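In structure tokens, one chain follows: the form predicted on its own.
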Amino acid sequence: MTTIADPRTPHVATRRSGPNLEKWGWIYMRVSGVLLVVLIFGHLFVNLMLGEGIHGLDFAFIAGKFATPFWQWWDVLMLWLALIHGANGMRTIVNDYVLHEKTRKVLVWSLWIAAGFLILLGTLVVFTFDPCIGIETSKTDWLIEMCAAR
């Protein structure tokens, strides 16, 4: 028979050695959340409010943004923070609700592998984006002229 300790009994916590990853995860969620609010609203303001607004969003607009390192780093930072923030949040949910230890480990590893893959893929897309790949020279439009000027 198991007995429950008296509520006033002091709890002696056993501390693991090494860094407190839960604390750093908690701090990361707060800091990245604030940074993401700034990055996302800046992204939305530039894309939807400046210039022609939503009607100006087309391939040329994206190609122009990805041609400058500032916007490349802005979008990559937003991508990294959002994916790590989301994966850390999902990790917390898995840790709270999945009782079987092996299942929990598989799910947490799957989360981090998926987030890592998406971060790698998104970063490659942003930094290797080239609007001139696969352009047919028979067309005459702004893209042909821009690519020919390179």
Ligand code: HEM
Second form
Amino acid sequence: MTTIADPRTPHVATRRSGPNLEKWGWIYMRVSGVLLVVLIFGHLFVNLMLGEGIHGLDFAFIAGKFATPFWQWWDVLMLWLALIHGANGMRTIVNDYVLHEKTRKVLVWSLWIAAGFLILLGTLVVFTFDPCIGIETSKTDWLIEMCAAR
Ligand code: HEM
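In place of the form predicted on its own, the structure of the form predicted in complex with protoporphyrin IX containing FE (HEM) is requested.
Every chain and every other molecule in the complex is listed next, the one we just looked at coming first.
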């Protein structure tokens, strides 16, 4: 007869000393989850419901938001929290289901590399966004005027 271990039995009998990363990962999922509810629903409300709502969403709307430190930080915080949350959640799933050790390691490393790359790229885009780049080819009158005035 096979006896199934108690669910709380540690996978590794003795834990290494130092910070308990699994515990902090667990706490991070809860704390980032609460913050993401505020950030994501705030983002959807402002973009889709305020003013003209979804009909007001265009290049000028985004350029306006990315010119404001408040929205830059809002979006960057949402990006960081969601990507780390998503990658850590996927790490949990991979650890639970992938039994082959080498495959598991490759997948977990890939998750963090992909998340790190997207965080870097997204942060750079938010803080270096310039609506006037390539303006000569743009046909948007207000943009030509605004960029010429700078
Ligand atoms: C509204 C905001 C969100 C809240 C409140 C939230 C909450 C949570 C919580 C509490 C967990 C842990 C569940 C557990 O350990 O059993 C979790 C897991 C997870 N979350 Fe989120 N989350 C949110 C947004 C997101 C986003 C934007 C992503 C993707 C980027 C995401 C991807 C995941 C994944 C992949 C897991 C692991 C699922 C699992 O263990 O089965 N979540 N979420």
